[in-house]
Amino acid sequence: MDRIDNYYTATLNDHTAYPTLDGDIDVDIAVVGGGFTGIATAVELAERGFSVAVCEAHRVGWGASGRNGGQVTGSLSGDQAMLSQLRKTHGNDAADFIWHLRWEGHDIIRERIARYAIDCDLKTGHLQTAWHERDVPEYQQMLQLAHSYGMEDDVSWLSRDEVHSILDTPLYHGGLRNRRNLHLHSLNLCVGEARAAASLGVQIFEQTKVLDIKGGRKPALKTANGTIRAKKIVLAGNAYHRLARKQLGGLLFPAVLGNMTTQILDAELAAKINSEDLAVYDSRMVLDYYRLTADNRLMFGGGTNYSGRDINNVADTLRPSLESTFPALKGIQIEYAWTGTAGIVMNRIPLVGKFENNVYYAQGYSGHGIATSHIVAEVIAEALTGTLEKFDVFAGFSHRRVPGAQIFGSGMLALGMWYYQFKEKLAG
């Protein structure tokens, strides 16, 4: 299956292509999926000298991957409930270890960008906006820590007409301006990266879904078409794989995203909506999140149905939310709409492990995937040479699983999400 028709694909600077996997290989490491994590993998173990052969079932960052709203922020999914498991074993260290943790994803895209001359619009500067007048003193809060870690010049407090400076809305209470944030081109990234880990001699096979996999003494990826056989193995599939069941079942829940893209925006319509070029999102629990593309069109997303179920209409759906927000784009076309599924962990900490010891795992980033993933990569890859620190400590987080999930799970996941929206709106 060739990648979807959104506005990534149109704009893809490098239309690569890798072969089907025909026949039986050996590797070091074996990877099943194309997306951030699974190349992000692949790039780390070959520059440590591994060999490694990637799978993917369709195109490299043709699932969310290649549909995401391109913002890269230091919001570190399930930072809070990290902290709160982490207290009992780490103290007053836990913290600390978080909040570096949190922009380390920040520095490995920086650099690897750099390393291979990867053009993916990169772009700083995010703007978190307060809904509510009582998402501010949280914010305040948030203010201050950045500060006491450092972070006066990049993270500051914009009153509610600062914010009505830069944007041309009416919504908001005001927000925290973070310019080490970034925002860019995602699909050009991974597509980019994968460019990369094969110019360091790591085999990508498209169009090659594995149908089971094998640990133990001998372990191995089986496909239609062939067989890799590898020392160690890493599940990078997020939540389009439904590779072992018995581990990994009931931990992850599947959650549709909508996004879309305007017309083309003259240069000054653009400067008036968002003067900074900032990307964007919101304090709601479902938020709203936009950004200026390279060619100065809206990239605005929203809608999210955890129910798993698809949005129909992409562009009517999330219409009434981009002209609330913007009203000097009442009645703009919109040139691309499409959906993505990200994966959800009931507690947002990401999924990091290993079973049958030779058997490891990363997914599960709660709409957070760019830099989360790029993260989780690295701690695998530590993992891998020796070096055990993070890995254990993400292995260490206990999750719920949620019995009869592939029954009930997306739809006791929409129940939570919907009460919370009812609340919001109960609340202004």
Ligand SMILES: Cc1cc2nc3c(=O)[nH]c(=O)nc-3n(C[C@H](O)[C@H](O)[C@H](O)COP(=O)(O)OP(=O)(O)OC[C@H]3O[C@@H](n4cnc5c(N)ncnc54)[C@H](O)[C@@H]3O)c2cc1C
Second form
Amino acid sequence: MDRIDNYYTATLNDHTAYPTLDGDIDVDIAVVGGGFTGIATAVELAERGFSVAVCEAHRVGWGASGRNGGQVTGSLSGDQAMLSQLRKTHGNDAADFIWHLRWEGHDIIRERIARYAIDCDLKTGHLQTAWHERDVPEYQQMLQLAHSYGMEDDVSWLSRDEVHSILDTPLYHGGLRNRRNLHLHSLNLCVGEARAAASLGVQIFEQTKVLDIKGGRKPALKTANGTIRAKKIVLAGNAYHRLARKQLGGLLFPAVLGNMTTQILDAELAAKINSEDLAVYDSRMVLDYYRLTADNRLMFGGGTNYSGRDINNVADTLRPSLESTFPALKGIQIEYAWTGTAGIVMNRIPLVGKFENNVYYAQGYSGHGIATSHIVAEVIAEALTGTLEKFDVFAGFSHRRVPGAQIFGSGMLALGMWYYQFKEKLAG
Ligand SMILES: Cc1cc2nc3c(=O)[nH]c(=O)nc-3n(C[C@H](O)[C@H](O)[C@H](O)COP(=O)(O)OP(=O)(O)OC[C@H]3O[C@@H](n4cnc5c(N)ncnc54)[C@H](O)[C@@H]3O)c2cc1C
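The structure above corresponds to the form predicted on its own; please provide the structure of the form predicted in complex with the named molecule.
Everything in the complex follows now, all chains and molecules, and the chain you saw is the first one.
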């Protein structure tokens, strides 16, 4: 299948046409999946001198990496769960470890964009808004924490009036502005990284679905028209793969998120609704997220369906939220609307590990995957070169398994999310 019709594909720099695998090849590392996890891992490994092949069932960036909100934030999913598990083994160092981990993805992405001259509309600045008055104390704590780590210049608290002087909205009770966070054209980053990987000798195969993975003594990926024999395998298919059910079944839930872009806004209107060109998301469990694109469209996402089923009419579903956020955009034309599937983990800690001694996997970033996928790509590459410190931390986290989750979604998770939405509606 080709990429879906969305804003990202309509503004794509590089229409990739990597070949389909036809025949058998041998490499050091074979990777399943051409999203951020697979491609960033390939870049890391090729930079370290390994021979690498990537198989993508469709096109590079076809999955969540080419459909997301483009917000690169330090919101490491599962941070609280990680902290409480890590404290048992690492004491107070756990907090420092997690804090620094939050920002590593930003550095990797910035450095990669610069090194390989990737054109992906990189911008800085993010606002995490307080939907309820009662969210403010928690935000103040986050502010104190950021300042205690020396981020006084990057993170500041904006009062309700200050938020309203930047965003033309009646919503929110204040917000945390973060100048270190980024936003960008996600698909152009992903295909740019793929181009970088190819320039380093990585063999990328598109329209090449992996049908079977073999670990153990003779690791290999099997596709319809060929086999890749490798020393190690990296499974990076996230919410879209059905491989290794025995080892990974029931650990990840597909959640469908909606996203859309408006018609191009004239510069004056764009500056009126979001004068600092910030990426924004709010404090609710099921949140809205938005930003301006390089050509001044509003990209607006939300409406997460935790049962794993598709969202019927994304534009109609999201329009009421868009218009209550920005009344000035009432009746605005929606030019692209689409969905994508993210991988959610029960405790929100990314699933990173290894089975059969040589099959590594990384998936499940619970909606915060742009930075995290780049962090875990580096962690896996380090593990493959013998530096196991961070890999062992990730692989050591415990996770709950719910049979059938990946195929059917989780009724329990959907119910839980419905409950949060209902509570939030009641609270106003
Ligand atoms: C609508 C939406 C909005 C989001 N917004 C944000 C955001 O603003 N900020 C943020 O940080 N995160 C966001 N996310 C999450 C983020 O996009 C993902 O966490 C991240 O892209 C995951 O990358 P990945 O490479 O692991 O998975 P994917 O990008 O989904 O890539 C997996 C790839 O594996 C391929 N594949 C699967 N099975 C096989 C197989 N058998 N053989 C070969 N190939 C296979 C698929 O075709 C796919 O291309 C959002 C997600 C969605 C869906």
